[in-house]
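Just one chain follows, in the form predicted on its own, and it is written as structure tokens.
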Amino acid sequence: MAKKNMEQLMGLIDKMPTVPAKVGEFILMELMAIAVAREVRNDDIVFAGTGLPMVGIMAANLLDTPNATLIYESGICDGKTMHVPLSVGDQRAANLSSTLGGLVDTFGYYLQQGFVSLGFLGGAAIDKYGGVNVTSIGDYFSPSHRFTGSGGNSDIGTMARRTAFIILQEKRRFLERNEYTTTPGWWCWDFKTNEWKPKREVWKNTPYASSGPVAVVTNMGVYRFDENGEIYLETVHPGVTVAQVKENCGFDLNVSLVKGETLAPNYKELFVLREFVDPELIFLPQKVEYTKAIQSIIDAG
């Protein structure tokens, strides 16, 4: 197959089939990326962290919701990046955009004036609450492991109107109650009370009540909260049993809702991923071969 430019590729982006790819198809990463990307509105205004969060905001863009805006907290707002950028810095992301500023434009003015209706961002461990820690493991002055700190995680965790993570699960990720709280979740530390309570109590009469996590992707399934702000199992991952999904968690998970498998990601799906997105590998870590059907709509062009 003659290598296509962009313009060729774009125009098979309509002729790719959107039925579910097989197991053996895809990789883990792709379908985690993708199951980020559905959870994109078209009138979303996405703050994205870099990795993945990066991978399925481009992807969702150039799917299903090309009106929602992009925003990275390097101060570039609204790109069309074509190929996704290294970091949150890299110009690459200021392809198109409508405006180049700074962290006092994407904190300053769109975080904190409630204009971010969805945050993507990543974390070490979760607790059951939703809170995410990314700041350090045991004791907070002499502890087992510091990681690099809150960044934006907090900030973005808490301003945005809906939020949602991926971690990769281990049952030392997946805890009842996380050594250190970076980002709160469904439930806070009342500082006044000296206790735990539901953040609509914690926080009541604030912006920011009813801001929080509403989906968690993993290597093995996709989780969300239920009215009470505790996380649930949603979906396990093709190939993955709740049994291990359980093994692999710290509490008691509830996995009395689980619906199935995640959804597959479709052939143009895929397509979109791995020649606009991420073409160069830059965070998926290999490149699959398309079925002889799919490589037979690319040759023909």
Given for the second form:
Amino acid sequence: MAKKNMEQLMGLIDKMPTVPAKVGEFILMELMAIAVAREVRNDDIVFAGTGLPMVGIMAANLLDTPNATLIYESGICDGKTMHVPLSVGDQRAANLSSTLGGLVDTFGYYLQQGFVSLGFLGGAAIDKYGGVNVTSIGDYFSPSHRFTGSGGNSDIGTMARRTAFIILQEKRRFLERNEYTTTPGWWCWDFKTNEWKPKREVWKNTPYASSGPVAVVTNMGVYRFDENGEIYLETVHPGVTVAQVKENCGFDLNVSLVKGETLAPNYKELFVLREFVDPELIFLPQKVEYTKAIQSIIDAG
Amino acid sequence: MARIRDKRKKAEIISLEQAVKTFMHDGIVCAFSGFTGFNRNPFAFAWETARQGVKNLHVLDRHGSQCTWLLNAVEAIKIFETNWMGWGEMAGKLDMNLQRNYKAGKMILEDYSHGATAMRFLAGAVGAPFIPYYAPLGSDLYNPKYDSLGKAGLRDGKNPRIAKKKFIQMEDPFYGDGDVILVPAARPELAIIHVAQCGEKGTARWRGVSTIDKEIAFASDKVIILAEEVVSEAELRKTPEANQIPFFTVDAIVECPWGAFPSSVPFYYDYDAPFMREMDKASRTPEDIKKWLDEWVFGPANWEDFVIKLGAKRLLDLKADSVSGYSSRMLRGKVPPPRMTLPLSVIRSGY
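And the form predicted together with the partner chain, for comparison with the form predicted on its own?
Below is the entire complex, every chain and molecule, led by the chain shown above.
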């Protein structure tokens, strides 16, 4: 079969079945990207970080939430991307945008002004209240690991109405308390009184007092936060057990609200991810072969 | 910094060597243009700075870039006051040169956030001494214990470009909208800005994102513009709304084609992801970085020689198309990019 051009492939999107794919038919990163996509609402203004958050948000924009607006921190407002950007400063992200500006626009006019309804970010470590560390491990002044530091993480992660994080799950990354909190979660330090307090109190009277993390996607499951701002496990990814998740968590994780397995990406979602979001195999480095049934839809189309 | 100027500037067109020699000096506080290692980094200027052996730099910047990667490779940065110490995002996130120097105690890192850095430059640009900003209360960024410049004894008021405090947290005294963080204005001595086009008087223009380049230009005492092309000032003034930097802020102009390589200049050329991955690989050990520097920084006779060394094939692949502003030939992942006429999101749902 001759390779289809993009226009021909576009015509096939709605022919793809929306039933979940089976384990082995997709890679973990595809599952995580689609889990990100499901957090997006159609009326969201989304501020996303480079990497899987951006891939997931782009997928959402091409699937069920076409009206979601994407803000990229270098100054881009509502880019309509044809090729996946390698950075939020990539000209690819600026394609057909509404306006182009700079950091004062994105962090000031859009974010601090309160327009951003969803922030999607990465992190190196997270605490049980959704506080994120992207700065350092060990003593701050002589760390055993020094990461890149905040970037936009702490701004977006505290001023967007809802925030969500994508993090690699390991015991040393899921902690009762971070060694350094770059982006505070639902509980944080009040440095004026030196007390550990709910974010609502530290941020009292500011417009962002009730903004904060609502979801965390890892390589093992999806998490939400309870009324006290404490993280709990909502679903485990296919093939992962609750016991395994607990083994890879550094605190006593609430698993009493687990609803079952994370819904696997469906064939339409996988088709859009592979053919339109990242056909260059940059973020999703491996493409599992389509099943015979899916390949025959492509060949016939 | 707000300052009454008795004498107005007159921009001169000079060579890259001359620009570094005239404007850079040991201990200077400087800022570079662009976005991370991907967009309009004045790499040629950093490259020449490394070659001339300028040391003890205090880089006050929006984040790491090709420039800071290279200057860290030659151990030229003493203080890095910023918010993101990476440089290449998906082509090499952590700056391994910085990591090595920092762990060896050779440099000071001062952490802010990206938004706070933008606000600091905005305050500097409009001549305000400081600016209130909300985020992020409760973050260790504003933990009084974590003030690197303070710990180093540098907030004693002796250096007019280092604020006496990292921040002040206070309650909004006007509307009562909770606590805010006051951050000090950024006041570098020199802004180094790579643009697409610059007129002979200094009016400058780029396409694509602005990041904080206009703010950097106004916040700094002196401004050097590096341009892909020096063009007729009169032509740029036919569409003044497309220009960003007014001529009277500019001290010197350097015409430097491909001067932002390996970052991109939208509508001129793309970033070189494979080259950046090689840089990242070379920075993993002191031996490899020395080899890389000898080959790419100290080897070429001058910047033109560096570009010649890159080869025509690479430059052809990187050349941006004049419609999208980026290259459609460059291999970024494992497969070449597909041809597209319109983004799928627009086709499926309009704007």
